[in-house]
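Below you'll find only one chain, the form predicted on its own, shown as structure tokens.
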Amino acid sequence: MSRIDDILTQLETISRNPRAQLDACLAAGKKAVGVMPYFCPEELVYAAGMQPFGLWGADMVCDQSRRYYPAFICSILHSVLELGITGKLAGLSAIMIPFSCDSLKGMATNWEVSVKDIPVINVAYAQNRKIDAGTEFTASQLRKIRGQLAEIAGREITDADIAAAVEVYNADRAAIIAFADAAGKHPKLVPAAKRSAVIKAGFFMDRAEHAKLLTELAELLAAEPGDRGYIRVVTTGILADSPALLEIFEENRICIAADQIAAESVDARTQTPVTEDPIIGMAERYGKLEGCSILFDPGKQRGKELVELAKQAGAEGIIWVMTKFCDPEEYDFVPVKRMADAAGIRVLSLEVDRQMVNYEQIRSAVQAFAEMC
């Protein structure tokens, strides 16, 4: 086996095995925070000395939760409570839950009243986030959220902590954006399933050791001739991490050249500028995240960058992984799309659940995408 299968099969093993994680940790003696999506603040929770642990969701039929969600809900909150209702994330010392969407700004009380061995840390953010204001709001939310992780930790978090686990982020953003170029220009060595996995992998392990491992598969992809004969796409949306979904883009050749996911690449593109104060840090950062549907964004940002990423990716059309039932990517759509139209790059819409097991017209749908490009 070579060095870039042992490194894929790592952290393939790691993405789909967070349980195993979990567990290796508590028997380490560590204490683990679940977190929700989005742009949790994780770089608190590492400087606490504690591991954050990725809470995206999984593939499974929910039953429970149906108790506290309408079916209508999206299919990651719905499977996340599952966890929660049956005693999956057992061990996690509490969950951080963001009020970024309509939805999951009923998530914490439907947690509170069904998962009471878990407490729930509520991270909220200034939705005009770009503003003096916008900044100085989302600093408070942080100090609070580092006091109450200060309090399950049983120590204090200093500046100085703080300060090093930024370093560590960034230095695991920057392997990210790194890796994923590189698996763009191999998309035979390194698959879109593989790609997912490599990237998903950092939300359940230490994140000094996953950018150790994404630098060096980065670089050992750089060595490697590029692969021919592909089609190249960005993909975009929330999350595109479903086995059954990437296996039909690699039986159509379809390559990942770029993605604009809020689960993959969309945090990894801002880093946290360096702050006296590095909480300030951290709420400018927000500040200037781009290309995710529940930020605040009048311009549509997103789909400047996306136009720019397809462009620069040389891709021949755009990959819309739509969330089902997520409002927000739903408005967010058309004027994406105009955009992309108006550029001359196609655009495919796919519809996506965490409770899908039929994904025959999406085969099909790809298949015709496919023989366009």
Given for the second form:
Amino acid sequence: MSRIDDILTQLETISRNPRAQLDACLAAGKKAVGVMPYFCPEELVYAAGMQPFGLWGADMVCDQSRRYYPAFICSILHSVLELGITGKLAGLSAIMIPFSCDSLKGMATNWEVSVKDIPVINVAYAQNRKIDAGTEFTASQLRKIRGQLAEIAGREITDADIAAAVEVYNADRAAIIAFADAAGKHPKLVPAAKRSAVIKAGFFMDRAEHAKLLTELAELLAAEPGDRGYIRVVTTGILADSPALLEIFEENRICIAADQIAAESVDARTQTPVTEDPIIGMAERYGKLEGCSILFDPGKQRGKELVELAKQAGAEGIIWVMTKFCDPEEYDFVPVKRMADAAGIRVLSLEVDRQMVNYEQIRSAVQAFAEMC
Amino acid sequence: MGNAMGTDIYTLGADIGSAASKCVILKNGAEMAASTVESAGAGTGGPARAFEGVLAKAGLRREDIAMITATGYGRNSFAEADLVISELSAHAIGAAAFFPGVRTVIDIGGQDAKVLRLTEAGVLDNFVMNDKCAAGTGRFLEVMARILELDVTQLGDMDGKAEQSAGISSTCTVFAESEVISQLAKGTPIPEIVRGIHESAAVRTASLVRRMNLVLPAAVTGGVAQNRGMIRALGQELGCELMISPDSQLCGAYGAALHAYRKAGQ
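How about the form predicted together with the partner chain, since we already have the form predicted on its own?
What follows is the whole complex; the chain from before opens it.
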């Protein structure tokens, strides 16, 4: 097995078995804190010597969560709540829940009622995130969270701890972008499902180790000749980690040249500025993030960024992986698609759901899209 | 590319849908030598019957066929196929041949609906598909016909007898079913209910068309194109004339056969 395959297999195993990662972490005497989407301050968890554990749900049938959420709430939240209620997340010392969308606003309350043994850390960010008052508000919330995490960790979280964590996270973000760029040139070596798994593994492992592996992977890929004969696309949306979906991309020789997926490169694209008070740097980063429907974005910078990404990547189209029942995504779709249309870039929208078992309609749509390109 | 029938080139298109299997044999990429429609789709004996039937009708054997392209929901499981294309591409190719110059194609199938945009040259340029919902599809009409104790093929004639429309406000199959039952309980004449059903389905389909921006001329393909009441309601909702063909249900299979012919020539 080549070193490339070795790293891919290692990261794929981690991303497909998050519970094993959590168990190993707990067995090593390390505490873990669940981190829900979007853009929670993982660095503070890391700075406290605990393991941040990404919670983007799972492909599963939800039953218990329906007592708390109606069926038309996105399946990411449904499945996270289901995992919590059914004890699959036992061992977490806390869960960070933000209020980024209307559905998330009820999540903390639902969690507190239904999962008694994992306390909630509320994550409130400023809506007007780019103005000074917004930065100040976000910083005040981050300081509050820092105190809550210190209590859970049973130790102080110093500025130096946070600065060191920021450095680790910045390195991992740079490594993710470098890897995504390299994967976009090597779809045969890193098909879509593996590409997703490599990035996703970071949710469940030490980010310093993740950065190290991704940096090595990107360097190894750079030494390989690029693969030709693929249809290059940019993906956008909240989440695109379904192996069944990504295998359909592979069947149709579709290469993800770049992404604007919240769970992939969106977070990685923005570094935390190094500031004297690292909390201020983290709050400023939230103001700089772009490319996600849950971020207040009155100028629809997301559309401009997406079109630019597609042009830079030499993409023949954009695939919008539309999370079912996600209002912010549905609202963004119309103006952003118009921007892509104006730029002459095709957009294919695929509605996906964590509870999907039948992908035949998507298979037809992707095949037709590939036939058009 | 010689074959047992001399210099003629025969190609076959198989459209294996969710509700029906359709096969077309084309002679030299232009003349429809034979066609079959079996009311049984993917995962049944329908595809094999449609395939054997079309060969028998054309008086040909498998080895006389230069190339076979499969399309439709069951395209990947049709073992006789040399090539496979999506039903969207197949309908686009077929519609461009059936309706030269067509720019918008509305394909209403058994369990999904699609709107295709073609370039002036007749090439598929964009498309939208319905959400995972039966509203606005052939399945919606089948469910409604069953409640009314009608065969789905009778809906068009029944619509023509209506003097007015019974309001069916919901586009959801399940809720519309309740409304139809309520209308029956009130004693509303069946033709009026049928017209209401068509108008309800037309609203749903038209909203899909509007997501693409309607470019004329437009045509309807798929089995539902045989339903005059549905075509009337959809044309009224969209405010335009819609082209149909007696062979509309064969459009996907025809497009697949034409695709096979083009590939056979390469």
